[in-house]
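Next comes just one chain, in structure tokens: the form predicted on its own.
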Amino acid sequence: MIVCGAGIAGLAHACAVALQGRRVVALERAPELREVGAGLQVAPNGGRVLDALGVHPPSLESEAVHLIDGPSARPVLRMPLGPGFRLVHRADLIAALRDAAVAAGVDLRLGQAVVGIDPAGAVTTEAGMLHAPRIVGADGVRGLARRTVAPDHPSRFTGQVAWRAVVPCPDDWPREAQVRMGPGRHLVIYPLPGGRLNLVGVEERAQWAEEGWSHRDDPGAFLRAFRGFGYVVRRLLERVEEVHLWGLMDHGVTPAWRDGAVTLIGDAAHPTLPFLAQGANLALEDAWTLARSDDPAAWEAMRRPRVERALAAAAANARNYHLGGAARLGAHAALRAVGAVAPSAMGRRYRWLYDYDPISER
């Protein structure tokens, strides 16, 4: 089998199917596997698979999800979680997954680009051609293998952008992840392991921004996007000494996701919008699930109809994140409502993406 890609979702497949003895060939252009500093929100259902994988990044365990009004710093619901959701940093998630399918005995290729992908078993490479019955494309969004199934695919700016930063963290912040709600904006705040703080911010606009996470921008833009939020957000914000911004585009779900030998996984077949974070975790269900699948048809037919409800989900949370007037008043005092009846009520509403267990899928 070869692998393109060797991200989460690449190296991650690449371990699954070299613990079961098959041999794995793992293809990553970059000379060294390095991330733009970030962090990301391990759920259950994600993390059942770093378990089964016997991968273990430094992590700290989230107790909820608050969401808070940004303007005035008023608590709207929090949202108790339950064991097993994670903050993590995603470097320490990409070694810990390097590390593990080196273990496990991936030929794991670095500063091998792919320059061609044949759908009848041959991927091309800078440093010549290799043959293998199955070619699982996980080089993301904008990769090869995505461009070789689905060529003609079309993608929308949403009118969107996201700034992502890591401040240090006070020592009083509390293990949540919280969401600071406003008017055609919200910011995302969590803690890291080693005394981070991950700032994921996004904003409504006209003007197009470029995808991808490493295009630096202005730390402050990204404080003048949150100029109107409370203390708390503008003391954080000017802590910020370097900052990354993109365009967010929906791609929605690619239309298919196998042609000859060649299936896609992870951001290639579904890119996922920051709203539900849960792109990392849809995409390890990917890897383990098509490891154990000697179909590839058979699982795109399972996995397709599960990704496109997160990925609807993920629309509508940001809708409501960034209501205006008089609909955001009442929104608000709805769900302060329900937080002082029953808080975890609405956090039921998505068991069926956490309680999933992808490593009992056949």
Ligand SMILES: Cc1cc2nc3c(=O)[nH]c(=O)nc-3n(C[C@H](O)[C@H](O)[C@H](O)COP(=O)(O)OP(=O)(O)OC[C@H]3O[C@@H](n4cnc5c(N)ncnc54)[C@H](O)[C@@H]3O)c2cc1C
The other form holds:
Amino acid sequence: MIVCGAGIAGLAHACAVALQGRRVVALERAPELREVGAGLQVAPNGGRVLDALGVHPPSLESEAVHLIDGPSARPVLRMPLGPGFRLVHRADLIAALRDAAVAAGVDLRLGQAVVGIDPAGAVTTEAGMLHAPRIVGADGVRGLARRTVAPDHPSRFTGQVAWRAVVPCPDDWPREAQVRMGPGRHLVIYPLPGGRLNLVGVEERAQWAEEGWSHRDDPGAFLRAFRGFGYVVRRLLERVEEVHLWGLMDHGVTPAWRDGAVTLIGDAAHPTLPFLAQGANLALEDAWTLARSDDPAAWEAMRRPRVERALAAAAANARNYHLGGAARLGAHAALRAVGAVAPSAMGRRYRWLYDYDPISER
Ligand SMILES: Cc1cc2nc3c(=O)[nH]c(=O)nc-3n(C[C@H](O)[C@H](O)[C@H](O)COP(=O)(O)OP(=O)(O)OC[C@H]3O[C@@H](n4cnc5c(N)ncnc54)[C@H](O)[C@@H]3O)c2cc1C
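Could you output the structure for the form predicted together with the ligand, given that the previous block was the form predicted on its own?
All chains and molecules follow, beginning with the one already shown.
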């Protein structure tokens, strides 16, 4: 088997396949596996796959998701989480997946960009051509695999950009994911192992002119976007030394996930907007369940409804987080009322998502 792309989906899938004693080559264009400084929330559904692979990056347990009104800094709703919600650094997760994959016997080839994919069962890199009866496209939202399987399905800019940065964590910062919401923007803040604090700021914008979908930005631009969010946020953003800006692209769930020998997984199959923190978790689910399946068509039929439901839930959050004016006041008042009577009621809405166990999937 050939896996194109060694991100979270590709490494996890290659590892799961190799653990079954099968031969797998993973091709990654980057000369080394480095990650932009940023955090990741791993929910129980994705965490079960990491446990099954024996992958244990340093992590903190997240105790709650805390919705806060951005401009006034008033709490709106604190939703306690059960066990199994981990906060990790992407670089730590990638390193742990790489180590597990190599230990399991994956032939990981770095610095090998895939330049051609033939659904008849061949992959071309600058080093030559490889043949395999199964090819897995895990090269992300802008990858060649998606363009090969679904060439007529371009992605579009969603009208939202996301800054990602890591700053030192103040003492006694709560172990929770805070979502600070304001008109047309929101800021997610959570701690990471090693005394770091992860910041993800999303802002609505008319245009995204960059060729790529991520680039370094001026920390001052991040600060200016959230200057109306009060003293605590301002103090955090003043500490940002390096920040990346992402244009959030979307094309919905890719209409076809398979063509001949090729099957897409992870963001190549379903780029997931970050408003439910599920992109990497769904990628882990894909990675494990496809490795356990002999029939990619049956696998796709099993996966599609769940993935579509998760993407729809993420899109709904984007709208709810960015409300302005009377709609914002009304929605926050309703959520506070829920929090007063049944603080865990909102969390129960997502049990279908987090309670899912990909390991027992047949
Ligand atoms: C702001 C933001 C915050 C997020 N927060 C979360 C979160 O908290 N929790 C969560 O679950 N998800 C989160 N996500 C989503 C998550 O990051 C992605 O869903 C996940 O990284 C997808 O993994 P992947 O392996 O499918 O793709 P990618 O991470 O894109 O990996 C693709 C790999 O393929 C390689 N590649 C590309 N082209 C080629 C080629 N031609 N040849 C060889 N290799 C190639 C790339 O170099 C890369 O290593 C967030 C996303 C964003 C933008």
